[in-house]
Each structure stands twice: as structure tokens, then as C-alpha cells.
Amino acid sequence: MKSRLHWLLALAVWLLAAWLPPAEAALNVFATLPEWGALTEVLGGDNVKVYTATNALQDPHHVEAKPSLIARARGADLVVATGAELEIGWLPLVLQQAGNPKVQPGKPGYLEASPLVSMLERPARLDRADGDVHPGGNPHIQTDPRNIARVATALSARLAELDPPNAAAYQARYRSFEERWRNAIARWEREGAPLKGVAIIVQHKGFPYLIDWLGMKEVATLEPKPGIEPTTAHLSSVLESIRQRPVKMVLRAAYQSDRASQWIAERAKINAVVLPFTVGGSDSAKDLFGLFEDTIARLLKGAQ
């Protein structure tokens, strides 16, 4: 009999879930890049629904502020993005037009990264003629996982703030994730030892928080210019002076076209190495760990 009735309820309480509707994300939350997409799911589980407005092989330097960012972020309740001006093409006009004052710089519902990280690669001066530059510094900080790791401890106390009656589910899922990324970073540090005084060329400067992590040594950009494409001439130049100067590699972001890439590594007879820069970037690359295990082992074989 008893054995009956603990029947009949396990069947009532699965009739019951059955029919009721799936439980709605506490916070809904509109992030700019994919790093800060994957960072937030992490961090906020099930009481997240979260909006990634490009994709790893967009330029995040150029997107189009198109009506369906301006409706995502018209129903967010939080806004994550790089700041340093990464964004200044297309953001500030997403967040005047969709009108949510939740999410305004300056309110809760705004959060940027850079403001958490030391910032590399400040100019001396601010002028146009100089390319794609940042005032506040380079604003790729997602190539050093010390930086993920600073961003993680603000934007889950940010998650909290928010969402004040899952707060303690959100410090939990952050002292998991604190623990594993401290764990990894330890580990890719060993990995990625020999990387260590290796010099390199980047086709962009997309890559001075990695260089700075691995202890590589940056030798020339392909670009004349941040954000100008360079020249048949300018890589002739380029190449005159690692002829000087050996380098092991060249890297360029998976969103970037490999011409200029190719032509130099062809006639230096170097690596061409082409990195997942942000999560999507490559198939191994499918989330933050796997971003930064297929970062290292492309830099090591490229290395070689």
C-alpha cells in the first residue's frame, strides 16, 4: 500500500512539472563580444539568458548597429562590454536607440571590462592619423586569462546585485569557476613556458595582453597603421627588417584575412599561426578553457 502511494505521488509530481511552463532566466543580459557571452553563462547558469551580438569571425572593431541589437537590448537587464572605445561604432547609437535606462553607462545595467585590467598600450597622443587607436589603451584584454579572471570577480558581484534572491547561487558558480580558471592558468603557464622570449609579428595589434602573459617578444606589425591594411611595400619592409632580426611566427586573429599573413610567412619562411582570439574562433575553441588550450598548443607548434 505504501509502496502504491509513493507511486501515485511520484506520478502526480511529474504530471505537475510536466505541465508547468519552464522556469524563466532571472536576468536577461546582452554582451558585446563572445568572450563576455561565455564568461556570463558561466557565472550565471540557468538564472541568465544571455545575448551575444557578434561572433568570433567578425572584426569587433566594425559592426553594424542593425534593429535586432537595438530590440535585444531594449528587454536586457544588463549590458557587458569591453569599453576602451572597442565598441564605439556601433554601442553607444544600439543603447540611445533602444532606450532602456537600465542598462546606460554609468547604471547598474552597464558594466565594462577594461576598467578592471591594467591597460596596455596607452598612446602618447590621440590623433586620427595614427590609424585605430585607443585612447584608454588597447582594448583586447581577453587574450590574457588574468584578465577573464578579473572580469569574472565584478561581473558576479554584478550578477548578485541584479539578482538579489539567486545571489548566493551566483557566488557559488563563481568560487567553482575561480578555483578551475586559477587551476588552468597554472597549467597553460607550464605548457606555454617555452614560449617565453620567442620572437614573433602580429598582423594587428590584437595580441599585446598575450605577448605580455607568455613573455614573447613582439617584432614588427604588418599593419602600417592600426586598422590599415598594409601595402605590398610595407611588408617588403617589414621583411627587410626580420632579416635582421629572426622571428619563429606570425599571428593574425581568426576573423582577419591571411593575405598579408601568407605573403610574409612565405617569403621569411616562417609559421603562419591563425588564433581563435575569442571563443568560436576555432573548433577547439568552444568555450573560455578550450579558448586558451587551443591558443597555446597553435603558439607551440608554431613555435617550432
Given for the second form:
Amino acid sequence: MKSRLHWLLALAVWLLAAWLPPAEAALNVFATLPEWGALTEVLGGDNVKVYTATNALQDPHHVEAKPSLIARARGADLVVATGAELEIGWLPLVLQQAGNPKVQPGKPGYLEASPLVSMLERPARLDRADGDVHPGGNPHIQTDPRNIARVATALSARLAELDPPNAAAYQARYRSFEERWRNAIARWEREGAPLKGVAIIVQHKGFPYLIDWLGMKEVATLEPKPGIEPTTAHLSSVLESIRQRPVKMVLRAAYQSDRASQWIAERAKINAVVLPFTVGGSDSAKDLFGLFEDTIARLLKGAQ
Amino acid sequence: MSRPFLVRSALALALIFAADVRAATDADFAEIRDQIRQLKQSYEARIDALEQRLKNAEARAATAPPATQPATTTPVAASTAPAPAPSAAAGIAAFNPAISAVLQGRYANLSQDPNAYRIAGFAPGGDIGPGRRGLGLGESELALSASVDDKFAGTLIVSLTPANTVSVEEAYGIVTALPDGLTPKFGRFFSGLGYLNEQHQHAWDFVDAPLAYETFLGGQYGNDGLQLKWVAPTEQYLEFGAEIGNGDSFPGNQRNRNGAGAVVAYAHTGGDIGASHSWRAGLSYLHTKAQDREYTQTDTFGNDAPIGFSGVSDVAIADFVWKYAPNGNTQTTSAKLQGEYFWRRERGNLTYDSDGKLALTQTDAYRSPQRGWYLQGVWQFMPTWRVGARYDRLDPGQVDYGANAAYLATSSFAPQRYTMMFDWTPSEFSRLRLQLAQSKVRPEVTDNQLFLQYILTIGAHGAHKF
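Could you switch over to the form predicted in complex with its partner chain, since the one displayed so far is the form predicted on its own?
Whole complex next, starting from this chain.
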């Protein structure tokens, strides 16, 4: 009997040891979306351990408060989220169940990106009859690299605030990233110059910041209302409308079903372009630089 | 100056001011309100202006091109065009809680009379059964929640029934300031035992609760008391919970006692397997007591005899749920499989003919080890459309009636039910459902059921538990 108890105890210790995270001094960062995970990795380097809650092939509007997310939020020192109600269906629940007061909204351990940028498409009226509208504006802010730069400034400062011994390292990483990013933006803007004024259709209203940055023109949306599945009737009316006003391509994010885009692309004889949308959304979009390089390359190809 | 003097002067001043306020006329109030409004407007305008300047400055700083590349300056101004400043709700409504309401209704076509509903061989309790026939309003639910202060958050969920009664479904506070994964909850809440129990009925995948929930927990187990949950500091999700409650809910009942009437303990674990699969599994235990818990059972002579049970009720539950979505993306297809297994043991005394109408009143020892389970699967085969199936089964076990075996027969009949569900969810806020079921909860009686149901949600965007 006693030896069995010993075995049980040994098993319990082993299980606990296997499950416990290795003791590290690194700052544990919980990023809701791949772009913020990638940005934290760039700015934090070895001083941070990043967990990204979702992947690029997941619809960021529909994420579940999974057990794995609760466990990770429990051990987080910093939560980086988009805000603007993008994560409203799961993050409040995860944070409430995690029992971690450090990362609750309003605390230094919680950083939202959307208040740091100028929001577009802030609805003039709030009514769910208009679909999945976000009162704070369109939350897909990561498609404009200048927004990434704005978030980087605040994120770097926040990392230094939470981990003062490594403040100098965060500062140095930020300076290096900021310079590379600034140069890259200039390069992408040069490369993307031909896209200015190009008329496009989008499947979901996921690209207003990209469109605004490159000066493209969004003439139609395949979803009849944000977040509502495209219907054949609506697609037909879009098809009719672009007969009068020719467009070059139809854009969709990597996580979206290709049915509606293909339908319109075949009938209107335009290019269906899949954009990575975030880090990991395509083979080339391995990091933030790759994300925009690939985005520009795909857009240029689609505009031909 | 002595402290009492200070206190007295302060009181006197307060009284004078209070008297003054009472003397103030409506005109005075209007003037004060006006001044405050003007003050507020002027500050809001200034803050807006400052915010705008800050944004512009940030924008310039972030995208200021190197001097050698002047060609890239253009779009900055466009993207920072004056966005309306966040219009936070002002005035007395600013701190209103998040409010949402669930509206439900249904049509039921039942081949058996729902008033004669009972589950053979099981002592029933709570609000169970398929409900009324024909068109009917479902339960309407009103929910309010908000942070209380820096230490507490509060939630109130009120259920308005079609019979025009109001019941407090949940009313609890949560302590939000405790570290180390501890979340205490207190008040009235759905117990964290099992998987389905914590979810509200409108979030279920079927119109009704599994038979095991109806039989062993009276539909859904609520607790008035205290809950403490602890999430372990591990990468693997590991949660432990303990509750004490008054034990008023079935299988317990109100016993007019001090102390705790029910104890609940559970452990949950879960995680992901790759990007496409996630799961949760748990074990739960409920210990409660009943005193003269009344129900009616048909005895061996065919009489409807009132029965009273006094004793201990222990329920243990093993639950699991597994969800699949390609790359975690639930937009097009997803699947969900869940099952729970219940053991319940009741020990104590049974009083046959408890009201003495048959003049056969007799009390003797009683012991019932019983089991039940269900397994259900839901498959979203295309955007917004889902189909589901469920199988329910109960095992009556070897009930020991003691001396009451002279009047009460042990049942060997195993109740079961087959259910099919088909629903359409055009948005997160609406769902229409068709459900077909074949319910065999009494020997040689089959109830063919058809339900049509709608569930509408208005107000604040809720978040559903996994």
C-alpha cells in the first residue's frame, strides 16, 4: 500500500514537472494575432517568450475561448491585442477565467493596438442590421505598415516598462527595427506606386488600411454586410455593377473561403488575389517584412 | 484643536450645505447644470484637439521618410484625416453595465402528453420534460454585467418564463484582483460541474437537456454559495474548482439547516492537438442531502403513491468535449463531439405513502446506485448550417427498497432517446433550429417529438465558453 502511494507521488511530481514551463526570466507575452506575436518577437528578441493565440488561416472574428488559451493567459506578463472589439467573442472570457490580474484591461500587462492608430470606417450608426460592425472602426489595422510602426513604438516602451533590467536592449532593438521598417516602407511605397488608383473588389472589409496606404480604390464588397456570407443575389449585383466600372482584381485574406472570389473572378474575367493578411498567411510571409513584400508582389501581379 | 471639535465642525458645515442645497431653487440647478455642461464641452473640445495633434505628431514620427527619399511622404496626411474622437457615453449612463437579452420561442409537436412525462425507475426532480405542446414562448433571458470596482465584477441573469414568472438564474460577484490563477465567485451561479452545466440553455446544441441532466441534476445544477477556481501555472490547461452551496437544488432540497448543504469539486484539463483540434475533459463530484424530498411513483398495485426520500445523494460525472476545425478556422466547417457519464448513488430512508392517504405509511432503508450517459456530435457542413445527433441512455441500476419492496418494484427498463438536430445560424446573434427526437423514457411508450425553435440575442456581444 505504501509503495503504491510512493508511485503515485512520483507520478504526480513527474506530471507536474512535465507540464510546468521551464524556469526562465523571459517575459511571457500572449499575442492574440500573428502580427503582434511577430512584432513582439522582433522587439523583444531573447528577452521575451511569445505565444500567439491564433494563426493566419483562422478567422480572427471567430475564435473560441479554448482551454489552451486560458492556460497561456494565466502565465502571461503581457497581452497584446488589436482591440476595437475584434477579440470581443473570446478574449474577455479568457482573461476572466485565467485569474491573472496583471493582464486585465487597464493594467500595464495589457496593450491594445487600435487606440494607437487612426481608425478607419468608424460607423456613423451602430446597428447590427448593418452586419458585424465594430463601434471603434475597422479593426484590421495591420495591413498598413505605418500602423505597425506606431504599435511598435508603444509595444517597445511597454516591454521596457515591464522588464526594466532589459530596457536598453528593447530600446536598441526598437531603433534597429524602426530604421529597417522605415526604409522598407519607402521601398514598398516605391514598388507599389503603380497600384495607386487601381480599382478592386474585396471579399470582406479586411483591407481598408492597405487600400488607404497604397491609394487603391475599393468599389465593391462580396459580403453583403460585414461578416455575412456572400449570397448569389448579392454577387450578381456586384457583377452587374462592375460591368459599368471595370476593376482589376478581387482580394481576399488567406483564411477566407475562395468560393465567392472565384465565382466573381471567373465571370468578370478579373484576377482573384489571395493576400496573406498576416504573418504566416503565405509561405513568403514568414515575418512582418515578408508579409508586406509578399502582399505588394501579389497585388502587382494581380493588377497586371 | 481637538479631534471631536473638528468632527463636529465638519458635521455642522455639512448640515449647513445640505440645508443650502435643499433651499436651492430649480433655477439654480439649471444654472449649475448649464455651467457644468459648458465646462465639459470646452474640455472635450480641448482634449479632442490635443488628441488630434498627438496623432498627427505620432503619424509624422512613425512614417517620416529619410531625407533622401522625399517621394514617399504623400499618404500620411490622408490616413490621419480627422477621425472622430471616441465618443464615450457621457453623463449618468456612462457606467451602465453591458446589457443583453435572449429571446426564444418554439413549436412542439409531441405524440405523448407532456403532462404525463416521467422517467421510469428514476426519482424525478426540478423542471424537466419536453414542455408544452404547440406554439409557445421559450425562456427569455436578461443579462447585465460590469466591473463593480477594482476588486469585483458582477453579473445578473434573470430568466423570464412564458408563464410570466421571473427567476434569478445567476447573480454573482467575481473577485478579479486575486493573483496566481485564483478566481472566487459568490452568489447564485450554475455549478462548474460537468461540461454542459455551466452553459446557458440558449447556448446548447439541442433544444433540451440530456436525459442524464434531467434525471440526476433536475435539468441544470445551480448553487447559492461560494465557488473557488484555480488555474494551475502550467502550459497544459489544468483547472480545479470547489464549491459550497445551500443545497436547495435537486437532488438536494431545502432543509432549514445552518452550514453548507452541498459540496462540489471538479478538475478540468484540456489543450490543442495541432492547429485543428482542441479538447477538454473533466471529472466532477457533487455531495448533497435531501430531507423529505417528495415525488410520486406508481406502486405495484397501480396506485400513484407519494414517496419521501431523506438521505444523501452523491453524483460523479466524467465529461469530455473535442472540437475540430480545419486550421482552427470555423468559418466553413467544424465538428464537435461531446459526452458525459453520470453515476449517482442515493442512500437514506424512503417513506412510502408519505401523506398517509393509502394508510400504508412505512419508512425503511433505501439505496439506489444509478447511471446515465449521453453522446452527441454536431457537424457544421457549410457556413451557417449545422447538423447534429445525440443518444441518451439511463441505467436504472439495482435499487434496494428494503421493506418498501413490498410496494415498490425495481425497474429494469433502460430509458433512452434518439435526437437529430438541424440548425441555421445566419449570424452570431440568431439561430433557427429543427429537432426531431424519439424518446423512450417509459416502458412501451414512445414519444415522437418535433421542435422548431428560434434563439435571438440582442444587446452586448456575449462570449461563449469553450
